[in-house]
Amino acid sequence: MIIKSIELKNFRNYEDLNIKFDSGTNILYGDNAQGKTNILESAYVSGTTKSHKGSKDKEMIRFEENESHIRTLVEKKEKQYQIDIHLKKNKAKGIAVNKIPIKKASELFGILNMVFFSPEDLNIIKNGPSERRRFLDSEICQLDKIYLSDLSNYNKILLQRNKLLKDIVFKPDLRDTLPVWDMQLVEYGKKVIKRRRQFIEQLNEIVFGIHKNISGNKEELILKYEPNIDEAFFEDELNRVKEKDLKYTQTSVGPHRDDISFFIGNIDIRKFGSQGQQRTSALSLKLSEIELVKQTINDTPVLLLDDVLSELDSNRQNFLLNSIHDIQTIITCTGLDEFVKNRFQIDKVFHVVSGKVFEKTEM
């Protein structure tokens, strides 16, 4: 699976943009805040409906433009596909595929399979939850449109839910109607948590063998996964917390509040690892989500690289390029010096600086 070209009408800092990338490994090198980091954002875009950034539509559009257009071509399997996204400041984004608007924003997912790496992910081990969830859903959605509308049923209702939990303060006879959202919280709830664990025990099957490699066979790295509850017992506890959810008016259990743990030996690296072991751990993690799209979807994924090398010291750095060699892959980073230092197979090379794309066609 290859990325073969995208095209950016007002988007971001690019007023218009045609990017053609080689199907091997493809820089962008140049200062900060020029738009490196925009074109790596706008496929994103284009295989998820989303910013990896988590901005709003908006937010994405050219300052003092209503509108935006991402055309990405894609190359899977032998044939082609083409993916329109077009963003608008007041009203929900239209996606088309190959022409053929698209009702359902599920209907995209699976085209196109990324992983992205950016050097916030080196900390996803020491920040909070939340990112971790992230991580789970955002990979498990790509490869999984039955988790997808699973996970986006259980986040609607529970906003239902919270939403209920508020009104009943001003209307207690409204106490009746939680039943019914309590119902089909646990329906889709039991349905996530199963497959979040699933994920998790596909991962480690593969992160074992990759963390004892970077690590050189000194560690061996365990993912736990701590579902909030389990999802034998979800109904009766969403039950035992009933009054405690009216009291605080938000729903106190669930997989919203899940998270995982990542053991070296019997040490929770989370807690007490220091900071080489939770980016190696990291590090081990984004290799590893790499060879479970590729055992899952029987391609490659394109790897998006965020200015991730100039965080990573030199055998993490040799470690990481070396995995890589046999998917495209789009790098963004200020110099050029680590990928010559280290005679590093380069297919093409952009210079990006202020808003504009330049192909160097000497290093």
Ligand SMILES: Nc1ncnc2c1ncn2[C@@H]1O[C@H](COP(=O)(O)OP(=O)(O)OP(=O)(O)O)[C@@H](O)[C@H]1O
The other form holds:
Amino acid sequence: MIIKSIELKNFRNYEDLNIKFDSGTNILYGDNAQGKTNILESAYVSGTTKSHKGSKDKEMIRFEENESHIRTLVEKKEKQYQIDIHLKKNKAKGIAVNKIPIKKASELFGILNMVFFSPEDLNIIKNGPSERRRFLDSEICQLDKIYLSDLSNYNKILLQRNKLLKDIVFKPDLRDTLPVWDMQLVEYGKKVIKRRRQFIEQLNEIVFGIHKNISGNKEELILKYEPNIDEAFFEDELNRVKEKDLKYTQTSVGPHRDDISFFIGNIDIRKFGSQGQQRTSALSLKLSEIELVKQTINDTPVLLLDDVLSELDSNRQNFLLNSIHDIQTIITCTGLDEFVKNRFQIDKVFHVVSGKVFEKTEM
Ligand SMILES: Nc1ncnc2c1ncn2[C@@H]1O[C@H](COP(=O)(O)OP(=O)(O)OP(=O)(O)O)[C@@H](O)[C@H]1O
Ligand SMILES: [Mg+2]
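Now that you have shown the form predicted alone, what about the form predicted together with this ligand?
Below is the entire complex, every chain and molecule, led by the chain shown above.
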């Protein structure tokens, strides 16, 4: 699939923009703070209803304005889609697909699939478990609506249960209601654990070969899912820790404490990997994600590369750019030197200058 165009009205630092992309490699270059990432963000919002940075709707609306509008045209094998997103300051956003309003954000899922790659992704292995869980969740959610709903139910119930644990301190009678929440927590938690395990298995089949290739046949990378508790024991364990949970007023077991580990040989590279190994493995992971999305949707996702090239040495840059020739890519960078030097195939170049975009016809 490809993004044909994006139209922005009062989105971030864009008052009015209409940008038409090529189906191959697109470069957005310009100095810092000119609006390059904002364009990728608008694409991401079109596919997922949310900012990749976790910004609130009102933060994306141009300063001094009350509303913002994103219109994205997506072309797939046979179909065209027009996605309209209306961001409002103090109200829920409006979303329409082919001019028909949709009620639930989940109805938008699957229309525009993207893989977003930013420099922070290169730190996923050395950062804390919450980042790795976020990776896990955002990837699976893109591919699986059922997981999206199970996870959101799990998180809601977890919040409620934790609130109840606090309330019980003051109103001990409330303790009788705890089993109701426990039952639901276990129900959704088991589904989340099961799907995460399956996802890691799928990813492993792809990441192994990719990493072997990047590392020049030297390294074998294996991901291991580290569930905080296996689904078969969740219920019993939750019961076992009940008194402790009541004492500390928080839920101490469950998939909200999961992690993924990364092994090269028998070395856990979260703890013992070199910086280079960690970053290369993160790159392998990201490339595997593209492949997995391709296999799952039977189409190519759009790849958004935010400033990552400058973070990679030329070997890894080559590897990345050579492995993405068949999918639409939108790349942001501050300069064009790297591309000219390495003579990569570039189809369209845009210069971004303070909320305006100029298409370059020659470099
Ligand atoms: N809601 C908003 N309204 C108007 N301008 C905004 C809004 N939010 C952010 N901006 C402006 O957008 C600009 C940042 O845009 P963006 O992050 O896309 O820059 P960039 O070109 O990617 O820069 P860098 O190379 O540093 O990553 C800043 O000048 C910022 O003030
Ligand atoms: Mg940026």
